[in-house]
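As a starting point, one isolated chain is supplied in C-alpha cells, in the form predicted alone.
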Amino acid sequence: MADNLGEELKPPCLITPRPTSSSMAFPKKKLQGLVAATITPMTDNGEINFSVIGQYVDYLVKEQGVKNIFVNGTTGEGLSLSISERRQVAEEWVTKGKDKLDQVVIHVGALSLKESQELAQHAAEIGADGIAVIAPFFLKPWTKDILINFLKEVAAAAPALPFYYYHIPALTGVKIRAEELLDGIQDKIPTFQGLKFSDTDLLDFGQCVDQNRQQQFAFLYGVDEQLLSALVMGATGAVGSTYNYLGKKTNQMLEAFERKDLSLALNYQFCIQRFINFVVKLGFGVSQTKAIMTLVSGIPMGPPRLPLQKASREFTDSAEAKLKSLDFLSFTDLKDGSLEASS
C-alpha cells in the first residue's frame, strides 16, 4: 500500500462548516465520512491531561485527514469520568476544535437521566454540533417504547442539537434491534438525525438503511474492521477508535469506494483488518488504543483509568512491528519520545 496514494486524494464526505446556533438542529449536510472516537489523554496519576488536546486536534486534521470527532464515548472512557470531567473534556474539544474541526459530537449517555440531561444541555451551551446517547445499562430498558422515552427526555434537554442514538449492545446488554428502534423515531424525537451502530449485525444495520431511505439519517458504522461491508449496505460514515491513527488509510479506502474501485477498496480493508486482527489476538481495547495512539502520534495519551490496566510494553512493541510491516508506519513516522511515553 503506497502512502503517496492518499496525498493526491482528499478525504471524501468530510462534512459541512460548523452550523450556527440557528441551524444546529438541521445542518446543511448530515454527519458523514470518518469520525474519530477521541481518546481522553491522562497523566500518570490518572488526571485528565487537557494540555495536549489542541495538539491532538491538529494531528487529526493535518496527519489523518479526520475533521469530525465523537467525544466521551467508549474510547474516551466517558463513563469512567465524573460529570464535571466530562463537561471539561467536552469544552476543551469544542474550544480547541473551533475553525479546525467540522463537527464535534458529544456522547452524553449516563445511567442517570438527570445527569444525561445535564450533559446534553451543557453540550448545547458550549456550541457542540450534536449529542449521542447509549441505552442505560444497569437498570435496563427492555422495550423499544421505554428506551425511546428515555432518549426523548435527554434529547429534549438540547432541542437545538442533532440527536444520535449510540447502539452498542455488546456493552450495554440492551438487545433492542436498531431497526425496530428507528421505526417512527422522529415522531417521538424530532431532533433525531442518525445512528452510531457499533455491532456486527449487518442484517439489522442494512434494514435500518433500507427502511429509512427517505429520512436522510446519518448511518454511522462503528466496527472499523467491517466498514467496507457497511458502506456497501449504505453507511454514510463511520465512528471508530482506529481513525485516530489509521484515518489516512481508511480515507483512502473511502476514496476508492467512492470511485467504485471495489477491488482497491477491498485491498485497503483487508490491510486494515490484518492489523486489527493481529492486535485483537493480543488483547485489544481502550488501554491498547491509548498505547498505539501515543506510539503513532507522539502525543502522550497516558494510562487508562481503573479498572482498565495499562497496555504492556510487549503489546506496544508487537503493535509497532505490525504497523511497520503493513507500511502503516515508518521509522521516520515515530515522534521523538513516543516509545518512552507509551512504555
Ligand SMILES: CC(=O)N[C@@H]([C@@H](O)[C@H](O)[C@H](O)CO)[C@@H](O)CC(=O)C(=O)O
Second form
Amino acid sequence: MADNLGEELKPPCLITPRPTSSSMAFPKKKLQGLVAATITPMTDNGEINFSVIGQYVDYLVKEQGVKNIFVNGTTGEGLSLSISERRQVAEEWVTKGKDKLDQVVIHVGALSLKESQELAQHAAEIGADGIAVIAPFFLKPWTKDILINFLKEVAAAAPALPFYYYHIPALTGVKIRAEELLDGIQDKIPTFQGLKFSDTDLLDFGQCVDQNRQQQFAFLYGVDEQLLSALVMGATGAVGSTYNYLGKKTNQMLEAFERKDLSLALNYQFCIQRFINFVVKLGFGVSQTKAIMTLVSGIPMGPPRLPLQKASREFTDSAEAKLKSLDFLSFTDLKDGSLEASS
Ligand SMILES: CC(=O)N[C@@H]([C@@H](O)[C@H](O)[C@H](O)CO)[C@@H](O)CC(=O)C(=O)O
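Now that you have shown the form predicted alone, what about the form predicted together with the named molecule?
Up next: the whole complex, starting with the chain shown before.
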C-alpha cells in the first residue's frame, strides 16, 4: 500500500516539511494493511459471548489474512456496551490476540471525558497497541480547538500509546473537517499517529494525506466499498466491517494495487462493491454484519443489542445467495449451525 507516497507521486509543488514533534518514537511499527472492525459476539440473551473470541482471532488470521483489529468501534457496538463490558472485551481481544495479531487498537471514545480516560488508561495497562477516539456526539465540540482539547485530554491518559482520531461525521454529527483537525495536531497531541477516516469526502481525505506528507501518520480509510479510490489518494491502510469476512478478497485487491495492476485491483473493488451494493439496498448495518459474519465464518455472532434489531432470515438468505453467486462463499465454506438469523 502507499506507505511511502513514492517518488512518482510527489508533485513538483511539494510543501515545506513541517518539523515533527513526535520523534517520541513508538516501538510499534506503523499500522497498515487491513484492520478488521471487530464485531462483539453476543448470546441470544444479550450477554457478551467471550467464549468465541479466540476462535474469531484464528479465523481472521488464518482464513482472511487479517492481522490487525479495531475493537469496540461502530461494528463492535462499543457505545452500546457498559464501561465494564468495554474493558472486558478489550482485555479478551488483547489476550486472545497475543502472538497472533500484529496490532490491537481499542476505541475508547465516550460522551464522558472521564470514561474515555479510564478506557484509555485501561487499554495501556492491558497492552493494547493503540487507542482511537470519536468526537463526542451529544454535547458536541463545535470548533477544531475544542475537539482537539477533548482528544488531548483522552490521549494524555495513555501517554505511551499511539493515538488515532476516528472521523465518522455521519454518525457523530461533528462535521469538523479532518484536514483542519490534523493541522498542527502533533503539537497538541504528541502521541497522535493517524486518522481513521470513515467518510466519503475524498477531497478532505486526500488533503489530509497531501498536507502531512512529511509525517509518518497512518491514514486508515473506513468506507470499504471505495477503498481503491482512497488507496490512490494515499491511504496506508483500512479499517472496516467487511474485512471480517471479505478480508481475503480485499487483500487480493491490495496486492494488485501494490503491483500497480490497477485494472485487476478495480475488478476486485467492483466485485466487492457488487456485494455491498446488494446488501445496502436490503438495509445494511451492524446487525446485518453480524448475520453475514455468522454465515461466512460459522462462528455465532448472535444478535445485536437494542436499539438495533436482529437481521431477518430473508436478509441472510439473500446475502448468502449473493455471496455464492459472486463466488465469495462456496458450500464447503458453510459451517454447521451458521444459519441462525431469525425470520
Ligand atoms: C458506518 C460504518 O459502519 N462503517 C464501517 C464500514 O466498514 C462499512 O460497514 C462498510 O464500508 C460498508 O458500508 C466502518 O467504517 C466502521 C468501523 O470501522 C468501525 O466499526 O469502527
